[in-house]
Each structure stands twice: as C-alpha cells, then as structure tokens.
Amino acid sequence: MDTQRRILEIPVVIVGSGAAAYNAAVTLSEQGMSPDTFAILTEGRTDGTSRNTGSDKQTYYKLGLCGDGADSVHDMARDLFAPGCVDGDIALVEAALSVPCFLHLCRLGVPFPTNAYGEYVGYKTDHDPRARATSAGPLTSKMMTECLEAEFNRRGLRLFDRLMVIEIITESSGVCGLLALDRDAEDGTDPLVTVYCRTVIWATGGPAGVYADTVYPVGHTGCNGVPFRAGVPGKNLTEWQFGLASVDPRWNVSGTYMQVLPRLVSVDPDGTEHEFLSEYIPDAGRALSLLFLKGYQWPFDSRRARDGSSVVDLLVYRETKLRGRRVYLDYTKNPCGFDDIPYDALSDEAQDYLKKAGACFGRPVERLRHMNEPAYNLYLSLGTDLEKDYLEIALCAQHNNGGLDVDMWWRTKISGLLACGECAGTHGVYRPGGSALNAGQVGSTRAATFAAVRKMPPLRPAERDRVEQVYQAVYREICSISVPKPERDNTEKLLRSFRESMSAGAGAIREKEAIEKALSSRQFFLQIFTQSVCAHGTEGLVRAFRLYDTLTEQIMILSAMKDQIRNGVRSRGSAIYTDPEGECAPGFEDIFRYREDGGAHLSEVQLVTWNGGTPRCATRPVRPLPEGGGFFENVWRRYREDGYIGCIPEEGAPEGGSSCR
C-alpha cells in the first residue's frame, strides 16, 4: 500500500455537518475565531439526520412567545428535568438558552411562523403542558441546517468532506489528535488523514447504525463508538424513542398521517391482506380512536401499551416480528369496510379535532390532502402517491435520549473533547417532542464558546508522538482487515446480521436471553475481529470501521440494558422489558407479559464506560435543578468584569459545576 501521508493541522475541529456542527462552527465565527483556526470534518456533508428526516409537523421546543399564558425560564426547566433521569443544571440552560437560540434561527432565515403582532405562535406538543411548540413544517431541521450552512459560508468558513474520523487520540492532558479515513482515496493508497488539533466538538448525530428498523436517514449511522473507546461514559443509552415509520422512504407516520383514520393492513408472504385492527378491536369507534390518538402520542409508550394508543404500535411488531408479515398504510380505503367513517362513534377528542378541521369526509387521502397537503407531497416527491400506494411501516428506532456524559457546558470527561446534538446525552426517559432541535442549537452554542474563550498552548512533542504511534497501529489494522478482489467483502452481510438482531431482541421489546446472547456474540466478534472482517477498497474499509463502530455502540447498550434488568429497572419510556410473572395487555398473551417501572429509578442516570470492551455500568444521582437566577447588581458587575468567560469553569472544575456567582 502506498504510504504517502495527508497531514492537517486544525486547532478546533467540528465533526459532523448537521444543523449543530453549522452551529458551532457560526458561534465559533461569532465569537471572533479566525477561519484559519477552527474547521468541520464530515464523512458527507449532505448525508445527516438533520438535513434529511422530519416528520408531519416537525416541531421546535422552546419557551413560549406568545398569548397571556404565564411561562418561564425555570417552568420549561422543570418540565425538561421532570421526565426522570435529566441533570437539572442542563435543563436550565436548555431553557435559558431557547430563546436566544430559537431567534438566531429566525435572524438566519428559518421560517417560524407568527401572527400579525409578530408573536411566534406555538401548539401542545407530546410531554408539553403548554404551547411551547413550533414549526416551519415537516423539513424544519432541514431548513435550519440550510439556513446555518448558507451563514457558514457566507463567513468564508472551511469544510473537509467525506473524512469518516475513526480515532479521537489522547494524551495525559486531553485530545491531541483525530484519525479520518478519506473516502476518496484511491485503492492502494493510504487511505488515512492525521489531524492535530487541541479541541474537538463531536456533533455526529444519534447511533443511527444500531437496529435495522430504524428511520434514521440511509447515509446517516452516528459515530458515538469512537468517543466511547477512547474513554468518554454514555449516558442514559437505553432510554430511546421508537415509533411507527414507514420503511422506504423512511419517515415518521405522526401527526396527520394517523389522525386522518388510514387502514393497516398486514400482508401474508402469499399476498393475503389483514386488516388487523379491526381484528383486535372489534368496537370500530374505540379502534379509530386510538389510531387517531397515535398522531398525538406518536413514540411508543410503555404506560399505553395496554388500553392506550400504543397499543397500534404492539400490533404493528406482532404482526412483522412474529407472524412474519409485512405491514402498510393504507389510505385509498376507509378503514374497517366503512364507506363512510361513523364520526360519532369516535372519542369526544377525535371528533372535535376532525369536525374542527372540516375533515368529517371522504376517504384517508382526501382527508390527508384537506389538513395537510404539505405532508401529501412530501411522499409525492419522494415517489410513493398516496393516492393509490400503500406505504409499508414499521417500528422503528428514532431518537437516542441518551448518548456521551457532559456537563453544563456540553464537556467531556477528556479535556478538549466536547460532544452536541443528538450524540449528547442531554435528555431522560421522557422528552417533549421538539425539544431534541434546541437540545442540538444550544448545546452547540455553549461547547462552542467555551472553546473559543478556552486557551490552549500547542502541542507538545509527546503529544505528537502519541499521533504518530496511533497512526502506525490503525494503520497496520488496516492492512490486515484489506483483501483482494478474490476474496468475499463480507462487511455490509455482516453490518446488517448484527443490526437484524438488535431489531429482533432488543429493541422496544426486550428480552433478557435475547440481550444476553447479543451482548455475548458481539464481545466474541470484536476479539476476531481483524482476522473475520474482509473488506475491499476505501469503501469496503469505511463500512468495516462502520461496523467496529457500531460493535462497539450495540455493546455498550446491551451492557446498559443488561444491568438494568440486573437491578430492578422495568419497563418505561419506549421500551418494555418482557417478565414472565408480569401482566400483559388483553389479547397479547402470545407476545410478553412485562411489569411497569415504578419509578425509583427516575433520580438517577446510568453511566456505561467502554473499559476495553467489557463495559463497566454504575448511577449516580441526577445533578439537581439549580434555582439559577440571582442578584442584578452582583451578575452585572461579574459580567462587565469578564462578560462570558466568567461563568465558564477551570478545567478540572467539578462536574456541571460553574465559577459564576
């Protein structure tokens, strides 16, 4: 292999190119950076989950802005912190911070709406007792993205593309360096990129690569195993959001898409359909009620999978995951042979809302085209007629709560490393919907001014050697996992086997022999690895650190769904977690029995740290919501004396902890 070597030298390096990496890089500007000191590294600058997902009204969180409704900085704090598992000094800057962050947004052109007084209107979202909620429509998080791009570039900044970062490398006193491999790089060449560099913001989106049923976008996979092996905790790893998706395209199926009452229709290998709702419930007014209840109640929840709308989301993975059948939408028919939908049958909610929107007619599509015609013609352009198609869905992963420890500021436990979006480990077991957006906006902002007031001398020459020994070893890494053509690429069979079974065992249905047995077999793989993966060419080498990537993430999980059951955590949130002596919803005693989660556990976060491959789970209690606030005349003087950088603490500061008075 050719050794010629590419060297960047970057002191600040962004990883990642969504609507949070955009961000750090502006605030990195904003805050008087040099272009020439700071950069993003992306694998594909348009492959992310925020430049491609959304759903039927993708929705914003913030502090409300608007009507006579009493609303506050410590309100939204409390509702953040109430879920269970949250830090409370996060959830005060997360609050604190959306206003601001919101409005940068609208300053750069995203287009919230407002009334005629210029009051940003909002709505109730899930997990929101008030109308804190907004949106631009269902590619909100695409035009942010968009809208923060065009400001990055109008600043002259610089961008790296298709450099998958494969190793962070470390040195007694933080981050010294990055590996990438470069997805251009001819076969036969040396395919590695060194970059010294003293910070790095990892903005690299949730663990998209993890399941198989997943609506994550296709060139979207996360990057949360490399942080993990050099020694960053996760946080909160099982508390996910799972949800009825349809599969290609993948899209979340929320809001209008179920509240205009489509058939689900499941279909046998030989081509028999179902109508499986209607099968389970055979009062057609409760049926349609729930189903029009899962556009309100859009992600799987434990607390309604027995009597509550969550129950269309067990019938759903019944009808994939043990009758083997594929599931669709439906929306030239109405449902449970109606010609005509008996409105007066459905709950007092259902019938307001419809009657409310003129839909009480017609069939599902006419219903979908008459409140919401955006969200026809995104399937439209995307190539499925909701006109005549069926659109096949499944439950799927959509959203990861937890994900890499940080404190107040979005640090690390290494020096120089900061993590923001989706990759941190922000959120609990509950989240208002919308509230991952201003997670990703604010967390990104703060990691990014702390490392603009943060400074650092240059490397050391041990610091460099340590780069160059990690060079040598990934390198020689690489040259025995590369085959030639004759021989079998096996990394893409071997990416989709292993995300197959985290769908089937381990997913919004747990079972503990199941996670067990994955945990098990992936710990083993990993040992082999070197000597079982065969990969061809840079894009055969990207998908084998791919799956060393996601080897790594799916232990990690497993670990911390593991001790869970270990030690008493039942079922909540998006996940239920099977239990032979538990209950079970009427009618699907064929599935699980399972036992709620009585809530002890809500005080408290677990942290898993990947200790070479067999990870190490422990608590520890949640930082409290702290009263914030304070004296005028004492914060102004300590402003004026140090303006920002007297709120941001030393390094070695204790956890979350802060120097402002």
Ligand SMILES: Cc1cc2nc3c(=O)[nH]c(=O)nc-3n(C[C@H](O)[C@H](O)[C@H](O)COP(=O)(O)OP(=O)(O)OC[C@H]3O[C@@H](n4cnc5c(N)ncnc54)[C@H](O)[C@@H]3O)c2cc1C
Contents of the next structure:
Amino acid sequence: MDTQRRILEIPVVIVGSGAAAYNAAVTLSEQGMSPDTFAILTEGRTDGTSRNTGSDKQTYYKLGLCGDGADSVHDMARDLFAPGCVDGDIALVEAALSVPCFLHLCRLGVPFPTNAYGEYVGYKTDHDPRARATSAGPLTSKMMTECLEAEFNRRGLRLFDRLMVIEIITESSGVCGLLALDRDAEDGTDPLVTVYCRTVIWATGGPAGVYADTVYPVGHTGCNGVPFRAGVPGKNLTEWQFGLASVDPRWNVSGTYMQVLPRLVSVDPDGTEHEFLSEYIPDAGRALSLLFLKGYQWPFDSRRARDGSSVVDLLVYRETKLRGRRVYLDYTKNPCGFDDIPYDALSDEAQDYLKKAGACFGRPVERLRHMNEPAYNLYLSLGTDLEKDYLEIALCAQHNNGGLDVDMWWRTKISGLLACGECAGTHGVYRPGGSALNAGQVGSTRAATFAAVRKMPPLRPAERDRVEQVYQAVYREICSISVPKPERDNTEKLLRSFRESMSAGAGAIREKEAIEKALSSRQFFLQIFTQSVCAHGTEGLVRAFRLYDTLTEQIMILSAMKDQIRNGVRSRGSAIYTDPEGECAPGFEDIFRYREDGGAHLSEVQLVTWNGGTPRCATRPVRPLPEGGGFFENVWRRYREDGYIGCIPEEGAPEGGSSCR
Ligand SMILES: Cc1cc2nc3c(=O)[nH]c(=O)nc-3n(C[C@H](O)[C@H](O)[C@H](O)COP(=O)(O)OP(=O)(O)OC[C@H]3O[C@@H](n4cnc5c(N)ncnc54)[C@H](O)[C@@H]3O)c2cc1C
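What about the form predicted in complex with this ligand, after the form predicted alone?
Let's see the whole complex now, leading with the same chain.
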C-alpha cells in the first residue's frame, strides 16, 4: 500500500454536517472564533437525517409563542422532564434556549409560518400537553440544514467532505486527535487522514445502522461506536421510537397516509394476499377506527398495544417477522372488501374528521389526493404512484431517545469531547414530537459556546506520540482486512445479517433469548473481526469500519436490554419485552401477555460503558429539575464578572451541576 500521509491540524473539529453540526459551526463563528481555528469534518456533506428526511408535517417543538395560552420556560422543562428517565438540568436548558434557537433559525430564513400579527401559531404533537409545535412543512429539517449551511458559507467557514471519522484519540488530559478514512482515496493508497485537535464536537446523528427495518434515510448509517470505544458512556440506549414506515422509499406513513383508511395487505412468498387487519379484528368499524388513529398516534406505544392503535403495528410485525410475509398499503381499493366505507360505523373522532375534511367518498387514493395532494405527490416524486402501486411498509426504527451521556453543556466525561444532536442522549422513555430538532439546536449552541470559551494549551509531544501510535495500529488493521478481489468482500453481507437479527428480536418487540443470543454472537465476532472480515478497496474499508461501529453500538444496546430485563424493567415507551420470565413461548398471542412497566424505573437513567467489549451497566437517579430563575442583580453581577464562563462548571466537576460558581 502506498503510504503517503495526509495530516490536518485543527484546534476544534465538528464531526457531521446535519442541522446540529452546522449550528455548532455557525455558533462558534458568532462567538468570535476565527475560521482558521475550527472546521467541519463529514463523511458526506449531503448525507444525514436532517437533510434527507421528513414527514407529512415535520415538527419543531418550542415554547408557546402565540395566543393567550400561558406557557413558561419552567412549564416546558417540566413537560420535557415528566415522561421519565430525563435529567432535569438538561430539560431546563432545552426549554430555556428553545426560543433563542428557534428565532435564530427564523432569522436565517427557515419559513416557520406566522399569522397576520406575527404570532408563531402552534399545534399539538404527540406527548405534548400544549400547542407548542410548529412546522415549516414536510421538509423542516432539510430547510433548517440548508439555511444553516448558507450562513456557514456566508461566513467563509471550512468543511472537509468525505472523511469518515473512525477513531477518537485521547491521552490522560483528554482529546488529542482523530483518525478518518478518506472515502475518495484511490484503492491501494493509504486512506487514513490524521487530525491533531484539542476539542471535538461530535454531531453524527442517530444510530441509523443498528436495524434492518429503519426509516432513517439511506445515506445515514452512522452509529456511536467510535465515542463509546473512546470511553463515553451510553445513556438510555434502550429507548427508541419505532413506527410504521415505507421501506423503499423510506418515509413515515403517518398523518393523512393512515387517516384516509388504506387497505393493509400482506403477501405470502407464493403471492397469496391476506387482509390481515380484518382477520384479526372482525368488527370493521373498530378496525378502521384504529387505523385512522394511527395517523396521529404514529409512534408504536406499548400503552396502546393491547387494544389501542398500536395493535396495528403489532399485526404488521406478526405478518413480517413471524409469518415471513411482506406487508403493503394499498390505496387503490377500500379495505375490508367495501365498495363504500360505512363511515357511520367509525369512531366519532374518525367520522367527524373525515366529514369535516369532505373526505367521505371514493377510494383511499382519492381521499388522499383530496385531503393532501402533496402527500400523494411526495411518493410520486420518489417513484411510487399510489394510484396504482402498492407501498411496502414495516415496523421501523426512527429515532433513538438515548445516546451519549452528556451534561448540561453537552460535554461528555472525556475532556474536550462534546456531543450534540441526535447522538447525544437527552430524552427519556417518551419525548414530545418535534423535541429532537429543538434538542439538536439547543445542544449544538451550548456545546459550541463551551468550545469557544475553552482555552486550551497546544498539544504536548506525548499527545502527538499517542496519535502516531494509534495511526500505526489502525493502519496495520487496514492491511490485515484488505483483500485484492472484489468477490471476496463480505462486508455488505455481514452488515445486512447483523441488522436483520436486531430487527427480528431486539427492535420494538424484544425477546430475552434473542437478545442474549445476539449479544454473545456479536461479542464473539468482534474477537475474530480481523480474521473474518474481508474488505475490498476504499469502499470495502468504509463498510468494514461501519460494521465495527455498528457491532459496538449493537453490543451496547443489547447489554442495556439484558440489564433492563434482569432489573425488572418491563414494557414501556416504544418497546415490548415479551415473556421476560420465560413463562410462555414467543408466539404472537403471547405478545399480549407482556407486562407494563409500573414506572418504578422512571426516576433513573441507565448508563452503559464499553469496558473493552464486555459492557458494564449501571443506573443513577435522574438529576432533578432545577428551580432555575434567580435574583436579577446577582445573576447580572456574576455575568458581568465572568460572562459565560461563570456559569460553566469546571471540567471534572460534579456532572451538570446547576449552580454557577
Ligand atoms: C422519518 C423521520 C422523521 C422525523 N421527524 C421528526 C420530526 O418531525 N421532528 C423532530 O424533532 N425530529 C424528527 N426526526 C428526527 C430528526 O430528524 C433527527 O433527530 C435530526 O435531524 C438529527 O440531526 P443531527 O444533526 O443530529 O444528525 P444528522 O442530520 O443525521 O447528521 C449527521 C451527520 O453526521 C455525519 N456522520 C455520521 N457519522 C460520521 C462519521 N463517523 N464521520 C463523519 N461524519 C459522520 C453524517 O454524514 C451527517 O452529515 C425524524 C427522523 C426521521 C428519520
């Protein structure tokens, strides 16, 4: 292999180019950092979830800014904190910075709608007791990313594209470097890029590569394996949002897609069709009312899985995972064999809505085009015509509420390593819809503010030596897994099979035995990784490191699930643990015998540390919700004396302490 080295020296590096990463970069610049002191490194400038996903009305959750509905920072913090397993100081910061961050986006041009008086009118989203949500349309997060990117470019900031970070290098005093794979390196040359740096803001998005059934966009497969192996604990890793989504193209089938009552069909390998919803719920009025509800009760919710709308998700799971069928939405015919839907048999809620919308007629696709033509056009633009095509769906992973453990400045326990956006675990069992985008903006603002005021000495020779040692070790690994012939490359196949088994037994529906088996097989595989993995060329190496990253994340998640089962945590949020005591066989009917979590564990967070591949799990009580506020003269005096620094506890101080020194 040609060993010409590429070396960069950048004091502050932001990893990623989603809405959180761009906001971190813009904030560093706003805080006065000069463009030559920091840069973005990303594996794909236009990849990531923010830029490539959306929904029928993609939601941004913020403090109420309209009408006479009272709202306050503390009320919002309480609502973020209340669902359980959330640290109070983080909830308070996410509420306190919600308005500044939201208005920052508005000023940069994100078209959040106002009424004639300039009020940002809101609506209610899931787990939202007030109408705090807003939206710029189906592509809110894309618009956010593009507006932030335009500001980034206007300020002349730097971005290094096509660099996938594969190692965070630390010494006793904290971060000293990164290693990245240059995805454009010619096959046969050294693809490693060495980066000397003091501060890293990790903004790589959610762990999109964990599951095969996923609605994360195709161009996003990142996980948190790199920071986990560097020693950052994972927090609340078991808490996800799953829901029904189309698999090609990947898109949530929420809102109108369900409210127009499409036909749900499963197809056997031999082509036989089954209308499984009416098979399971013979009362058509009830079956269709549940389907309608799925529209706005989108996330799979264990509290609604026995007799609420989440039964629909469970039935889709049964068809795909237990019966080996593929499931489709068919908008060309009415469900249950009806020529005309008996609207009077629907629940009052469904009837009212469809009558008000003037949509009690025709076939599902006609109702969809009548109520929401853009929703029809969206699939058309992606190559699926709902006038004639079936739409394949599955119960998919959409968002990880957990992630890297951070304090209220979004610092990890490793000095110089901060994390923001979806990779940071700031949510708990439930979160209000839209709060992920708020958390991403608040977290990146905080992390960048901290990085901007952090004064760091230059790297010591020992730290540079350490970076060099890690480079040499990784280079040797690359040589040992590289193969000259493309047909020997097994990375794609391995990735697929490890993801499929996660979706089968450790997704929304979790089985003790499947979890234990998946955990031990992955731990074993990591031990024989270099002997078993064959990667051809640079793209093969990218997949090999992605596999390593994915296995690390899966091992952390499976360990966390196993620990929960052992500690008596039961079904909650978007997950059902079937048969935790081994009392019944894991058949479909047994799923309904799951036990709901009594709430005993909601006042703690679960932490998992990598520990060389044998993860250690622990719980600690949530940090309480601080009172916040303060006496103005005192706050002002401290602020005059110390500015931001006065409010930032020393690194290594008790985590996320809420008081200023
Ligand atoms: C279908 C769907 C609908 C959603 N709807 C909503 C909603 O309505 N409201 C809401 O609040 N949230 C929603 N979310 C969640 C929200 O969109 C995401 O949490 C958010 O966009 C994540 O932004 P981010 O900046 O953290 O990461 P991303 O936008 O995912 O960016 C991550 C970046 O990191 C880069 N990267 C990854 N790994 C590496 C590496 N090793 N080296 C270098 N670069 C790397 C990627 O290429 C990418 O550029 C939805 C998510 C999905 C999938």
